[in-house]
Amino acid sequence: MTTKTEEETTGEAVEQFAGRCLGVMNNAAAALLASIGHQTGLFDTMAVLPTSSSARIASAAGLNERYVREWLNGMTVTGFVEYSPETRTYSLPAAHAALLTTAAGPDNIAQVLQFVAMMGEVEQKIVERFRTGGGLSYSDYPRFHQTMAEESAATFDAALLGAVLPLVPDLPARLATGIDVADVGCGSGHAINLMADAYPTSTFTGYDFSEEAIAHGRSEAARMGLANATFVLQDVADLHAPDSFDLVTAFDAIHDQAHPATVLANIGQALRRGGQFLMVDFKASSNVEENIGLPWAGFLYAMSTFHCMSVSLGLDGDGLGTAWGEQVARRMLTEAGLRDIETKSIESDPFNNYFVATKK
């Protein structure tokens, strides 16, 4: 027979579960809410604006004021926007607009919570596949790159020249000289045309299957007049380069890959003698029960369910996941024949791992 104390105890699980259950849902809901706030330019406009009413803060955002009110109420009661119900008005306290405008560029959280809605304009086709298998495609995804290229951008403008390259040693002298260099799965090219501009005797060489990534990289180094960015429209696993970059770089891109363990393998043939391969991925364990401490890891999971694993599972591949770690990203690296791996960190990124190692 159950005790009074197991019975007090267990409705005492179920009440703080409970208490769980309803944060979470209005947690999602306030993602969402979000999501929209980044997307029509809510928090930029209330980040420049002093308190006000929703009617002066649709008339500046150019928006529908009765839309507006609503999303004004449910972000008081989330907790991002204050109200004042004297003067009905609302503000953005500016700790809040750290991390919710534009201007915060890589510390932005609200352009990163659009990746719950994508995930939700997905969920009865993920909800499908758990009855049928498979996966999806990209094309099942239509503003992914687009979203991704911006949050991406951000990161790249922040730090990629002045922190993430330098953590290669001598790479910025060596760029300076004259290197050959390739990213692979460039997506919309940002990076390479950054590293391209900033280091006219290199040539760089971005390659990436879809036709979409390729033209917006293609446009941007047009845009910039970069005669050393070349764009070239190639599924990595068919890859065959052999001996022909110095520095070969992938920001998380390898975890998509319908077939991750071949095209590291590639990278490794694409790399000459004493060549480097610097490889950015999510920060995580290979072993879940490590990740439950890991403040993003159910975002990571439900990353890799939603998009990750699913597109690599829809080009019938190993689904491979968000969330593969960093003990089995150094065995795969070491089996594609890259040595002396290191595992690396920058300050402005605390969610990936940097890896750099080099060919033997």
Ligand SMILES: C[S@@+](CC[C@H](N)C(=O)[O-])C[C@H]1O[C@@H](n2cnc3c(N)ncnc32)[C@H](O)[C@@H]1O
The other form holds:
Amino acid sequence: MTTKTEEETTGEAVEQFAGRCLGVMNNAAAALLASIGHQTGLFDTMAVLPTSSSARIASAAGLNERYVREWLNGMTVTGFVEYSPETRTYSLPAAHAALLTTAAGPDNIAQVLQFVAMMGEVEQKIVERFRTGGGLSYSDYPRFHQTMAEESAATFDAALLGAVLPLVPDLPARLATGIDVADVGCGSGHAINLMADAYPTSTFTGYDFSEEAIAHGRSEAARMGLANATFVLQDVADLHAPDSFDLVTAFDAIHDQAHPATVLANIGQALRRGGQFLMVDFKASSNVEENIGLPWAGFLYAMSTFHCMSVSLGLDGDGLGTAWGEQVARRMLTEAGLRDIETKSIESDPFNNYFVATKK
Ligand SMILES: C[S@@+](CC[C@H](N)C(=O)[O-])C[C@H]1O[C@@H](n2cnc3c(N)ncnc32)[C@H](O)[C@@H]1O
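Output the structure of the form predicted in complex with the ligand; the preceding block shows the form predicted alone.
Then the entire complex follows, led off by the chain already shown.
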């Protein structure tokens, strides 16, 4: 048995780690407060108000003053909001609004922080799964599809047509001519609808096994008057559509599959010869030691534990995990029969790798 030296248990390293733990405690609290700031519209409200009292901010946001004041004080001490003690007023600096408001689009971190709150909602069930194994069901996360749709729509609106599709050689020109496209794990379908609207001569099919998500995709397509967008309720592990598509996309929808290898094989089969697969998934290494300096790595492993790995295990799946990483992704794409795999990225989405692969 090794005994710890006094230096190891009371020295500078312990002091330093204590400081870090305190920071974690405050940052975790700030994350939850910021999630509320997004959902209640407080950040959006403050972004257009001059420095104001809690009463004015609450009134402008249509919220209860006592809650708003407590929130403002929490956001002040964690450095999100500025406070003037002389006038007892609060303001949101423009540099902070650039990362916390709806107008910030894909840069809106407050929107992403809703996922931290979502993790807390299932914590007790996850603690239990540490003892029993198994996983959770998508129905354990009543806010998942709405939050996911909101988060991904911001990226799709900002970058899908102008930056993402051009990653695939000649794709915008081929879409304009008319090709068949599928999106697997399409969620609420905004990507399909944006593409269908921009390229009326191509056809677009969204597959998802969530009734809620498919219904959302269909109603948005109807609202947009799209005749070339179809949404199919389908478990993509059972997808059998040989030689049907010229392009298949998967936006953040492979790592949480129960059977990702089967899904990738089905995608390979569904592509026509020369067809392409565009897979967007989190930028990480498959080796944990290479993720230590990755700024969003902690969030990835937490999201994996609380959701992505868990929903896969809940379906008796492989539990690949959110940080399955580039190396494993490229190997699995190759095993699915895809070739000429390239890992690309876009400026407005540093969190994701954009894999482009071809069916030979
Ligand atoms: C992380 S979400 C991404 C949704 C969407 N692509 C987006 O970017 O907003 C993953 C999606 O995959 C769907 N999904 C997971 N496993 C599936 C399966 N086996 N068949 C069909 N859909 C699946 C989920 O319902 C969910 O909508």
